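This document starts with one chain, in the form predicted alone, laid out as structure tokens.
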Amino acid sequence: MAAVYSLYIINKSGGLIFYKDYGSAGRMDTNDSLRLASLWHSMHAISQQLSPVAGCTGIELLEADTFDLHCFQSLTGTKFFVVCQPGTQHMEILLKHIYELYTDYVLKNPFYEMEMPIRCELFDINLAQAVQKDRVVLLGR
């Protein structure tokens, strides 16, 4: 079973520019990832609002009984959130490397265009052996 359940790129608007899912029990259709994605979204925006402590970035984890959803938010607003196992650790390592990883293979691809989905294969190509050493790692393989 894989540690890492789906990841959800989302743009400062809310919109959702990449998905990918890793074999996920519940696999979900187009329509619902985009909902999932809008529904964080606001919900990041508004734990923002509601926290009594000045200067909070919003939520960056969430655990449930079944699945633990850690999110990193960049400078410009772009959110990246996994889905993974429940008590998986060291995510915000991966998520922090998934940023890196988009910066380097989207943003400086002249052919990206800002705020849109993402389409780019050396992107693709790094983040499965990046999601790939992660499970190993994690599962002591």
Contents of the next structure:
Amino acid sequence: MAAVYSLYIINKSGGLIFYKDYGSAGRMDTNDSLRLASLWHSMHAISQQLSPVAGCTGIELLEADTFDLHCFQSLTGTKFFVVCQPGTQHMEILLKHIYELYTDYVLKNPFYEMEMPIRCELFDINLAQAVQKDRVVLLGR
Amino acid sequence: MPPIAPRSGDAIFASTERVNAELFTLTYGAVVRQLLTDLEEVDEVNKQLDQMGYNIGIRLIDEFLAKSNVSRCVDFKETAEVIAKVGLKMFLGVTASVTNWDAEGTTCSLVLEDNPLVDFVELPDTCQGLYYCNILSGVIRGSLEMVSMKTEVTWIRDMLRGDDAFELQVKLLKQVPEVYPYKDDE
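Alongside the form predicted alone that was just displayed, please also present the structure of the form predicted together with the partner chain.
After this comes the whole thing, all chains and molecules, with the earlier chain placed first.
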């Protein structure tokens, strides 16, 4: 069982464009996932404003008792975040890798409309490979 | 500490998948030729190429950021250097030099000595107003817009028109603030 519970991609206006869960832990229905995505978008923005550190780019890691949430925001404003088992390593690398997959299999698909929900089979396939636990460990080396 | 941005795109260029340059050049030629047939007016073709470039640019920027490890540029000067040395190298296999800065540091020129798009092109008399590589200006405009910079990109010199190099003028019109939520008094 992979240590990653779920993956979210939010467009720059805060809309959830991709959600996938892996296994039963923390599974959410559509409404809850949409709510969590927009909540995270706002919290992320507020954290930038509240941060005492100049040039802060928002929350990167949220640690809770039952999960860790790792977030990566691209310079174009798209956010990628994974919810995973507490203490899971190499999530930054995984998120960076997912960003590359997104540019390859989503943005390069001529029939994908920008900012819209992602329905690309090639992306799903490559993502599934990337998320597999041993793959995460491999990337970390 | 963010990774140090590469000063050249050589390594990324070497590691990405490539296609035959002739296939690329000839395909682009076929696209321009078809646009001329369809739209008839040279001005319309220029506009269409720019729009196509823009549509490419707004998607391409993410691939550039994902694969180049370039971090946030501190000013427009750095942005221009990154386009010239990393961006163009990564996607076109050539580099440009950045010159002709104005006093405010908002306008500069990217000078391309070499341009794979025009390898076999001779502009006929009927197409004198055509900016054959107008797709490139659109790509740059589109990419920069996605990272909050409104720009105007125009051709100053064009080898197909008898100049000695390709010169693209990039003018920064305004920087759209990306901070959200916006300030309370706005």
